Amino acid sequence: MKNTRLGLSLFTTALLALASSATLAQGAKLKVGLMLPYTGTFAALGTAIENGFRLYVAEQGGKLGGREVEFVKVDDESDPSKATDNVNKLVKRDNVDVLVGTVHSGVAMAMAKVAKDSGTLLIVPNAGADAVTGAMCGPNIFRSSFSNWQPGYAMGEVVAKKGHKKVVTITWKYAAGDESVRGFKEAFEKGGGQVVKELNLPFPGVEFQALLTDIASTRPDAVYTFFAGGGAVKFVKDYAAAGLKKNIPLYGAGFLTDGTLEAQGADADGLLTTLHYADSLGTPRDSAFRLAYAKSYKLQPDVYAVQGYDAAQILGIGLTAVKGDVGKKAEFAAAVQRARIDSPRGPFMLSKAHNPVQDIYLRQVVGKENKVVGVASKALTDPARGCRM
């Protein structure tokens, strides 16, 4: 008799816990918190990242997963400092379901510490930061962007191939700059290049002057550059008005030209850069992608939008798959790392450690465009070093 009521109370127990389960996918709203850069040098990106994210959810009747979408939001002002504190806000004050971030990569790294540490799911829509999907690589971490290593990695080998020898790099230090600087020079030195010299100013300093200086002294035959948002504007500026631009190539990481031409004007004209997306990639898609973001922004997207964009369909891809139950993190993970996204870049995939293994552009700047040359770097995949999982 005992049994027979141990068995209904255990059958009871599991019929309660699916009804819950089906209630919360079909009624509770999912929270989604956005952690990003809505002040300072980065605010233009976080602004563009979460309208590519909103954009995608509300092509999909504002539901993902079956769950209407809310919005739990905090401006991390790109600092590390306060990195810690303004997530476990999310997770641990606002309840968060996903949490979505960021742009800095020192910020994206607490934000990763924490994801893997409370199981939150954590969707990073920029920060290439290597070791997100390398060394703190997670079952609950996913990446719709790039790791740092990529578009420098890409731009090694371009300048390679295009016969330079001698390359100064410049960038500011910190995880960004000196990964995506790591990935030129191996790529670049596996070419038969050298990097003779490795500049680099604290974050988000601007004052170029005494660094360029020293380029001139140096005379290279090229530099490359990682710089983004304001500073990539002061950044190409300044090193025209240094006189360098039309003695020594300047090449970058896409991020350099990307969002920032309008400012940079004449003086970006010609630079090439190395990107997973362009202005002018011209595919069904992203034309399509393209028309529905500048008729709910009055604005033209840029990669950063295509991010955010596509941080929402990795989002979907894996709800839709558990059927909104967030907890389901083994099928969540499956399904996402089956699907073949259909990007406005092009299609990709998530490796192994969930980063993007995807194309890699070789652009240039004509007027206000980042115009496709080629590509640089065909389904590059990131090494995900330190990575076990």
Ligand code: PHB
Contents of the next structure:
Amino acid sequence: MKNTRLGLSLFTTALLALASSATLAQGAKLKVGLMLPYTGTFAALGTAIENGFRLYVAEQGGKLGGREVEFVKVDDESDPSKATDNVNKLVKRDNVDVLVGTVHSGVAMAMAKVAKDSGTLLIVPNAGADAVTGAMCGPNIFRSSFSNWQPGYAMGEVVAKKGHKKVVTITWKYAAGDESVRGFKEAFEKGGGQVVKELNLPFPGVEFQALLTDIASTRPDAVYTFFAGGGAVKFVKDYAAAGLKKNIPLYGAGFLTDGTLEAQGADADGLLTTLHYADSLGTPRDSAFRLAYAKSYKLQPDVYAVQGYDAAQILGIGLTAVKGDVGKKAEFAAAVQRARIDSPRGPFMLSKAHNPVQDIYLRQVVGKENKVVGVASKALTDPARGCRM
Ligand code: PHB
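Next block, the form predicted in complex with P-hydroxybenzoic acid (PHB), ref. the form predicted alone:
Now the complete complex, all chains and molecules, led by this one.
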């Protein structure tokens, strides 16, 4: 009896294995779960990421690793309180092969937790939460974007080198704001400066007035900020309207002026920011990407579009190595780890913790473009604090 049962279960296992390779051979579609913000202050960022991702897939004839790609989408609203339910819908109800998301660090942390617990492949196309490639790192978790520490740290060095001594920081009170400021402070204080005040408001609030009054009365040498999307548009306009722009230089992580320049107009002119992308790289790779993106979407690409495009590239590299079988996790990870990703931002590789090792550009707003001034930090590697892998 026991033997029969054992025999049967071996038989079932063998059948299942056969069935799954048969499904692959017949070219079952690859289900990509896109969890992104399509409403709220980050709505435009979510759309740009999806556009970039779809552009790369289209360039590959609609297939990655030999499998036709289909999408299931969830609007995460950049709301951490709904994040676990949203990601579970994709994993448990829709049975996606891979999760791609998201923009907001708090929501991404919930995605990383579910990915870790379920073993589902996760590619993060924006959210910088340091822990995603730090304490939460995992063999099935990859990031095509940056860690919050990276642009902040690069700007800390720039502002210290400019000779500014006293800086006030201002941001949203959540992981991305806190970590961006922490990265800035680490480099700025190492360079001899001092952060004299850290101002905050709750995400995604835009009531900046009292905080701007505080900056005016504190009179620092400069201000460092992290805002993005709709909030960044309003902050840059309010900073100028308060009369601060001409007296106290404003520096930021590059999200402050990426995808936002149409709406910010002259109020953004001249601003210096640090980021892993810029509008004037002028390399053949970037120019081809920008042309293809503009043709497809009648829009100029931004850093979010690049990160979406590169998330699809990473997925394509891994899937090609495992011939479309997402179950082969170790081989998938090894292939991605070896790869030099041919990004519009410039080629990059992933660190052991699966975060891009990349040049951080210093950019200046000129008209409707973030023009490259130089490389603020060459091949900057996130310290991946707490990652054991
Ligand atoms: C984040 O929450 O990690 C975040 C959001 C928007 C950005 C960058 C980072 O532009």
